[in-house]
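In the form predicted alone, a lone chain appears below as structure tokens.
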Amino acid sequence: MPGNLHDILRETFGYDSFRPFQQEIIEASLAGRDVVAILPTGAGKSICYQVPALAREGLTLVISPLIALMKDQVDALVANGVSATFLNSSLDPEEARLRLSGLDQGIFKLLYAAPERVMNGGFIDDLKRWGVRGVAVDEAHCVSEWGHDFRPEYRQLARLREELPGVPFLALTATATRRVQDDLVSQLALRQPEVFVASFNRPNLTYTIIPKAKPVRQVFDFVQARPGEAGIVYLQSRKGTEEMAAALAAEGIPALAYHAGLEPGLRSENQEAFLRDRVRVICATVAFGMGIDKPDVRYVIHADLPKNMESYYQETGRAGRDGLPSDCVLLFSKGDFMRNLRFLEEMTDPEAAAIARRQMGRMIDYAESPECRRRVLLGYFGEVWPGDNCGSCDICLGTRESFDATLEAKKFLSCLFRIREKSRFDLGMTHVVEVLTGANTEKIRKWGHQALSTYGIGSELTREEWREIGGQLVRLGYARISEDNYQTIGLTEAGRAFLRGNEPLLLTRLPRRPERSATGPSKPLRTGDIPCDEGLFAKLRELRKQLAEQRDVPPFVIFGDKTLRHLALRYPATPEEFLAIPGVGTQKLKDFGEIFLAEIAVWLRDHERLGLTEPAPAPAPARPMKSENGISATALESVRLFREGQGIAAIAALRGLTEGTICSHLARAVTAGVLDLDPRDFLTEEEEQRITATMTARGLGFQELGALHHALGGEIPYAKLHFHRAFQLRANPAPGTES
């Protein structure tokens, strides 16, 4: 079997080896097992059901939520020589009849359909007649009400599982907390499924957060610095998408808007324009993107704050699906958070509103955290980043500058004190900043705050800089935002103590704009970079676009950017050399080999061959292990060594990780009940009491270890804080706590 699978992978899809988990998932499915696969965007989920579909007899049904995704995937399969089709409402009656006839004749290997069609009328009887031998449920998180994109129609699919008792089901998604995983197993009625949870890490993505100042200008500057690259700009409102697209277009950057309020024909037209490289930028609400198969999106910009971490991860995951370096930029403003809170007032379900508020809070924690972005993001999904520096976020790249903010902090906190002293109540962040900068507003005059001793003492900084400082002081526990809808900011006891004392305070400054990606020939390569002849690459992109227009398919259906960059690196001259390029299978060699080889030959007649060195392949990842109680494979390895009697220092040395990382692994295992340890082996009773007292005094939760560590003066190491949290959560698990 493995040899056959590798033949299919090489000859049909043009790849020499499987990515982590792909082969294990495929073999489990071919063995007749139900499978749950949690794989990040860009990890090759489609291969997990396309290869077994070609390896087994009969038809494989793929349940997909979006019409556009079905068409793109079928176009790509047909270009690879695979007999595939889809059934949905976009087909005219005659075309639908022809496809149904083809299914009756057994000429298709894969059928794509939406859940509504699958559960409608006698479609299940049709599936039985057509000889369905496998079912793949894509975007499976949609079945769970705990997921970020719940779709009620997915709930009906449990009946399909009952009607096809001997057919293996494969549920795939890019994002699922432990709670969502359990829910989708239950809702799809899966039978003792094998569960594979890959790393959520996307190593080719660089994460950057900058203060939101003038978002249109910030987006324009970023996009203008990347000519020829495709990107998505996410905004919360429909009006915002149209205004951003119009502003970019007015500056000569091809951009269109996408939101649910557009007329369906125009919405589809705008999406197609982006997929086919007719416009560079799509400005969209969250209505755009799930399942969009465009692999060469080089950046995703969130011009407004996402409402939760799942959405943020899913949306940033639409960048760099081809594995090439890509950027994820968040323009952060606390004002967006307050706007989102106001929307909660319209919710009639108090419990749902409380959940949404907590999810927003986690998003704020991420944006304001001084820790590695990758570490915090992966930590949300229960994965520990095994290292101290990811090398590809604004924190780890050192784009945040530490500075002595003692004076600035005292000015800000003094202003809070004086406002409260004068008016007997607190006011919002905007008002505090206006007092500090000496603004002449009606509210300042109304309350007489122009007479405060702190009025105008912060005129040397911009309002956005003061907002940034205020946000960090809140995170550190020196100030507190009220939990009501007014969102006032007031001084805490810790803030009063800081004002009275002489303790210095370091804060960080963020860049006003994201830096241009380091992709020039004289700059170091980023993860996933493929150096190539950029002139030839541009010519091959033009040729690809021409062929795509002729075939009426998106350009990436012909070849992805990664394949073109390898062509512009290796300069193949023969069919054999062309077939050795990643992403070239036998059908694409037959269809496109001659024309691309001719284009390369013409280029070399007029240009020197560049002597570029092919990048060394990335180190092979450790063999994946199945998760246990939501604990990642790398954490389970640390647990195994600990059970064998190895100490923390020894495990760190053996695995090439820090002791802090090993402690994080063991602490997570304690929380999940995988490892039973004694708290006294890791921290004293006095330390426990001090931690608890500090958390209570500062109003800190278990998700705010950075702020807690700072509040403790750095005297209790992070390792002990991780263990304290683990023991507390083990003893007092919160209802509905997600792993």
Second form
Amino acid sequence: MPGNLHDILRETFGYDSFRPFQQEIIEASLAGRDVVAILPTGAGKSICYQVPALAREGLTLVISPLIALMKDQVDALVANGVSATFLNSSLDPEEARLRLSGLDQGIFKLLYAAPERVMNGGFIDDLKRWGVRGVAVDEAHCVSEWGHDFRPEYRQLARLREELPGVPFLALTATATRRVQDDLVSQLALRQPEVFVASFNRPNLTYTIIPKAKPVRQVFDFVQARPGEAGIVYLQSRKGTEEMAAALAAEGIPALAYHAGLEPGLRSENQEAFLRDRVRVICATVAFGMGIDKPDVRYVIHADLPKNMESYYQETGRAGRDGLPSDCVLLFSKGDFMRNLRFLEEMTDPEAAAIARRQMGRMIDYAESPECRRRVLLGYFGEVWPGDNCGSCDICLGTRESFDATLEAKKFLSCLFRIREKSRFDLGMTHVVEVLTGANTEKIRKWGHQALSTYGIGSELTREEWREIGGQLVRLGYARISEDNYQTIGLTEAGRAFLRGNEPLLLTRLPRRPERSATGPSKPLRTGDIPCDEGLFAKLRELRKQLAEQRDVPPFVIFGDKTLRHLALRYPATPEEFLAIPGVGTQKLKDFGEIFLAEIAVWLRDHERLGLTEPAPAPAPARPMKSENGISATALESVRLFREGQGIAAIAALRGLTEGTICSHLARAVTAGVLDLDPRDFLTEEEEQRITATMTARGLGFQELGALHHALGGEIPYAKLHFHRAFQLRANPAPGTES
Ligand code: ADP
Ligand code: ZN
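With the form predicted alone done, generate the form predicted in complex with adenosine-5'-diphosphate (ADP) in the same format.
Full assembly next; the chain just shown is listed first.
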């Protein structure tokens, strides 16, 4: 038994170095401390208890909430040559007896069990007899009622803590909310635990929000552009999941539905099919969740609006556990939000409805904010992302382009004006768009709107494009949507002023290049991607699938995608070369070395060796990194143009960024003291007072621009809030801010 931690990591798991926090957690645990490890999905929590289990004498007990996952985890350990087992209700009596006798003989290093099993009469005595030396509580947030998967059985574990006084406990979770984190320390009765909290940033995930138009088509285009990749499509309703899966299947994409209404046998069959790469896409309600340990989910698409930011983070978090670049796409429609609001009105508990409404509001702020998605998302969990450009969200990548929308805006707004003039009331967005595009609907005939001068003046754009323009005009305050059930859209004072004046207006849209699909750019090679011989990679994946089917385990138990990509990059020819591949330990070399080496040799007989270069190891920042003196190059470029006398709109157009982004650049330069501006050029005294009053009344800080925007009824644009923040911070620099 190797005792050195690095040796265990290399020989058993095939990894060269620890990821951030792993070694600290392992050492604290081996020193006998109770430890709480709060690391995001994909950070490598399993290693944190598996390595100490191998480094110490005796048995380590792993508490895991899901029977389905235990088997996969144990299979993965056994594939690495680790002696591990699990006990749960799925075993037949004979099998269970064998395992118990193995435990009596001390042949296992790790034992997985569900909490209800642990607290069964007699089991604690068994544990003592078996010489348990460590306990890991996986998915420890299950102990908290504030979490999303509360399991009452977890509450019993405090007693286990008491019964095993000399044994260190290690609680692990990926939960980002503070309330749950605090709760789990007290609920598990941990003894002065050492707590490790990593950044919740998921560097390999790219966040994109796309206006929802034709969801089935948008999802299809996206999936189609990623052959061979697996993904999850989240939908709100059961019916929606079935329709989406059927539509994709009809287009030749293997897809299945998953929701709580399916008969249990079929449900686990569909889940299994996804885990084992028999289908590429699973269309699911949020019932599809914690059981998903599939490491190579390459994208998560939300075709409907998630319930709140926490769910969104959790659900998108299922992408890219293996650390390879993956996409999170939200198809956003304000209509979804309005529909959900109406559901809330039917809720009987007004307090719960108010909370739900507030949470949904934060989700809308996120979707509509012109700020970096990553910054807003992490900000929601109280983490400040100080970098300026995250490089992997639609805002920072500047995937939207600005265009001169003066004419379009005038058409839209005068259509609102004419409708009201004629009918004396406002109508919904759909109707306005139909009038603009000259549709022939019953409503139009009924109200005589085909006679309006604005009827059909917008036929050059699609209805979706008009909707998007309308949405942006609402956000800019030129139009307003009524708060009642009808959600009619009407002109505001600012809108009238714009119609009368001759100010130009820039809006943003997705670039209209034909080679781009409706869901954005076709799949780019991103930082962190491992370039490799894609043909060989596909071949090795096929081989992996066969081996997995033979052994009745999920493919990732054999090798992860990262390992296969390295194989298809380096073409190892000898066992030594094979062992040097990340994810290959001594056991896997023994079991799979020959067959994979043979496959690679056969491939090289018919194919040329591609001389691709190895990617430089990506710096995996455990914590968000600060850019130099707080200002990035991209912000400085905006500042430079501004100093040259360019206006904000012009800079945005020139740089292909949104005006909001340019404002945030300038605002940051103000905070940092690089740029001196007069507050009165950007916001009125009255606006300033309103913002300050709202912040005081709601107890909001500057990190919560989204919440502030919401609290102000969306009436003060983000750009102004950015500036307000900057002027305030310049006047009273807070500790820790860029200066
Ligand atoms: P989590 O439980 O935190 O979501 P996992 O334990 O499933 O994460 O690990 C995620 C992935 O990272 C797995 O594929 C795992 O093998 C890999 N991994 C973990 N630690 C390391 C390491 N030190 N070096 C390389 N890969 C690692
Ligand atoms: Zn970003």
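Numbering follows the first chain given and starts at 1. Since this is a predicted model, take the numbers as computed values, not measurements. The term rigid core refers to the maximal set of C-alpha atoms that superpose within 1.5 Å between the two forms.
With a cut-off of 2 Å and the rigid core superposed, Ile25 has a Cα displacement that falls short of the cut-off between the two forms.
Core-superposed comparison between the two forms: the Cα of Ala497 travels 2 Å or more. A displacement of less than 2 angstroms separates the C-alpha positions of Gln587 between the two forms, with the rigid core held in common. When the rigid core is fitted, Ser453 shows a C-alpha shift of 9.4 Å between the two forms.
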